[in-house]
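Take a look at this one chain, the form predicted on its own, written out in structure tokens.
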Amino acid sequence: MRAVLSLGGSVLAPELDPERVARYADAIERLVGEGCELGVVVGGGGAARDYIAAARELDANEVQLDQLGIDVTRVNARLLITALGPAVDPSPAHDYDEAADAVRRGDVSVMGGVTPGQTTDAVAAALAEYVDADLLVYATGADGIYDADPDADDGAEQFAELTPQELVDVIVPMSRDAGASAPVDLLAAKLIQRAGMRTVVLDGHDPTAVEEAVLYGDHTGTDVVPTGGEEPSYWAR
């Protein structure tokens, strides 16, 4: 089985906690031990936002701000690499070719951002399409996709399952609202739609929950299932 994991920076490193990073490294190593080929994309989280806010006050332009955010995602990626064993590519991949080469030779590839104007949500979806992944998993701060922002609307309801087209339809209005925080951004949703990619969006604070989602499809988040998709054979217990 080949999977791409998107680990939000606010999930992996909301603060510099070696124990949290080590737990994620342990989960990734267990997945490798079960025969999974993995690409991992790490976000910037609060640290990236802090640097971007400071640089904005120094009159940095938007490309400079994006590049600064990319740099932070790569530092987070390197932190995770430090916690992983010998089966990981020792440096963060800087592009899809580097990441794909590592995954195809059986190493875990860890990467951050790639280019200004593109979030790590989109990087994960593009990498999953590039390496023909069986599964894309977004480990976020939210427990799946909702019809409204659950932090702002007590009546928000979670979707247990969506098609890729329905995912796009849900994300589009969220992307237009100032301050809205969809757990997956619009470009990522469109890439998932284009690829017909089986995707899971879940709360990533517990690495074991991510492990269960990858190995067995067991989770409390949202499944994105291509039209006509059947239960994958790799989830057979």
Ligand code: UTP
Contents of the next structure:
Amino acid sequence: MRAVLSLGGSVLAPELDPERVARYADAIERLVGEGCELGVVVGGGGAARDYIAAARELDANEVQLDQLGIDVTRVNARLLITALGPAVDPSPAHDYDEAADAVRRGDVSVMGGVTPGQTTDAVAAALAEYVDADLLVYATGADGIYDADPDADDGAEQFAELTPQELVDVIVPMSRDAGASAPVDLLAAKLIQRAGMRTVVLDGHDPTAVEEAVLYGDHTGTDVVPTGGEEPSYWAR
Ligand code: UTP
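Given the form predicted on its own above, what does the protein look like in the form predicted in complex with uridine 5'-triphosphate (UTP)?
Let us now look at the entire complex, which starts with that chain.
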């Protein structure tokens, strides 16, 4: 199977912990060992936010801030690459063509951001469509998609399953609230909807949980299932 894994920076590197990065690298290598072709998109996490906040105080414009954020996502991508074995493209892909070439020749491709005005959520969705992935997995700080912010609202309920259109409908109001952070942003949701991409959103703090989700479809997060889509055959245990 072919999968794209979006690894939030706050999941991979909330602080610089080599052991956490190594655990993720191990999970990725086990997936490759199981015959999985993988593209990985890494976010910027707290480090990106710190750089952006500092540059904002220095009156940087929004594109400059985005470029800074992109650079940090690439640093995180490079950090993960250092922990991976030989079957990895040795530098972060700069665009979808580079990433797709690596995935097609059987290497793991690791990339960060590509262009201002978006986040790595959208990069992962675009890459998944471009390489014709069977599955897109968002390893995030929240265990799936909720009807409200679970950190702010005790009554927030998780969606076990959504269609791509329902995902967009749930994310739209979240994107309007200043400061609100949906686990998958609106552009990514729209790309998922347009492509009809089978997607899982889950808590990425445990790399083993990500492995189980990719290999077997087992997880406690949210499944985004295109209408009429069949259960992927590679999930037969
Ligand atoms: P992230 O993808 O990490 O943003 O990119 P995020 O979703 O805010 O981070 P998490 O998920 O909470 O960890 C970091 C920043 O890099 C820029 C944006 O400014 C983004 O906020 N960026 C990233 C781009 O401009 N373009 C990209 O393609 C990717």
